[in-house]
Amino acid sequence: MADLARISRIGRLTRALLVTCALVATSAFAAETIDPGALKRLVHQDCGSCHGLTLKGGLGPDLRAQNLQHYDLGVLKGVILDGIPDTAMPGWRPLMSEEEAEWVARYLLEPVQ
């Protein structure tokens, strides 16, 4: 009888541990948050390597807000995620989420950086 109680207790502990692990894992994926500091660094360092560290242009065009105002947010997001074929502009989809790409597009459209 004592063995059955011990096995039952181990079973309950195992289930509790599995449920806890599942909750932690799913909440980690669901709680993916935008890190504005990291995305600003990405824009100025990674994008800046082609577009100039001040985003005034280089190999790629000027990315300052006054030069992007005629672009729709969705278009910029698409360019960030999928790049521009037959140009040096790569797609960032393998490296960033759609939410991050939208954040970057909004950041680029802000008048003052």
Contents of the next structure:
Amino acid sequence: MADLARISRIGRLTRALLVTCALVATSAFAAETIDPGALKRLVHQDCGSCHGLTLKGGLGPDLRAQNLQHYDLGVLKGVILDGIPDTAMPGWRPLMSEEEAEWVARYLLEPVQ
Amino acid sequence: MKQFAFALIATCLATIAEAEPTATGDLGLVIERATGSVLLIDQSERAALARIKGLGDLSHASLVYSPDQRFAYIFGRDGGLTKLDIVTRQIAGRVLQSGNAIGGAISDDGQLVAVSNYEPGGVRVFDADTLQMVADIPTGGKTIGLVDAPGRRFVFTGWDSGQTWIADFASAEPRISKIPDMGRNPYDALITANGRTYITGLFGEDGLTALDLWSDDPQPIRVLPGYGRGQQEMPVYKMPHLEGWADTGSEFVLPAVGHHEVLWIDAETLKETARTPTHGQPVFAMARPDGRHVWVNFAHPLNDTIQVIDTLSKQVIREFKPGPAVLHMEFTPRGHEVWISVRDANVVMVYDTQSFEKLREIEAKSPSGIFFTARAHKTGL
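Return one more block: the form predicted in complex with its partner chain, after the form predicted alone shown previously.
And the full complex, kicking off with our chain again.
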């Protein structure tokens, strides 16, 4: 029992350590490549060409967070990068990195960033 | 008695001062899209005169003018329809007529103002004096390409349905005629200055579709079907706009979709005469009023650039970068200047169209559409 508790404690520690490393790595990486201000501007001004400055929809659908909750992050990121065939949604891969697309997807799902 | 006479004279003088007329013929408005305001501009002074606030969500906003050039009807994205008195610089009326709107038009007699809506899809028509709704025309889908046509008519098209509807308000009850098969996903439309030809640009297929409004029973006429055949389609990060023909006399110029070029069409036969490769996906291709040059701006991410194309040689003769996010261009009515909104530089730039010299920068907050009052006298604008 004591062993089990210790293992689980080690497990928790390891997990915490890994998460911390991942966070440090991500933010270090993000600091080099992600410009949140520029991406926010892109979302509202350029995605906004079709989806509206406030993202409530235009020729393209409503992108406000409450209407995107059925999307998981990966799928949304995929839509941003590769578009939706036979619709007006273009793929943004030529203009942004995977990391930037993920940031945008996260921002759309949780706008407070 | 002497006092009374003095007071009377003073009052008269004051009245004369107040009655100094405001001529609106060289004024205009700039949409400030992010702040819900418009900037009143003076073409001759090359200056901003006033900012009017409280107009709601003005992303993708546009406006039309009353025939006397006193009132602007501003169509906001949020469905707001605002009547602005540019003489008193006051809002004269405002209604929230839908949830999501995309533009409007004013009838040839100036009595009706129509707004096209994404949500609920359709067109609503208002009394230009009172802003009371006089007709509600649901189309069942997002409605684009609304223009006025001679004879108190409005013409508009469904993005999903590919149908163009003509609403005729010549008598009390509007008569609606529907023309199916205009093509897949029409994204915008325009009408020629003489009010005869209505053209929709198509997003869902390479080509455009025209209607001859002089015909008793207009039928879709395919224009440039398959113009992009054999070419790699490029992503479209912003839909082109077809506001006003770029009419160069015998030809028209239109932006291609998914291709970095403008298309030249013979005005009589509607057949292609040429195409000019451009810097990016064109958004506006606008002819200088004399038709000699065509000025083109571009979609994101190449939207810092303007190209000027010579109508005779169909070659790009000038390319320059006014600044980040060039959204719109408006020529003075006789074409000696062009006013350009550069959104991310927060300025409107004034250029001489002969020398290409920049004459002035006017501060504006996230400027988009620029509209001079001379539009009041032009069909389709």
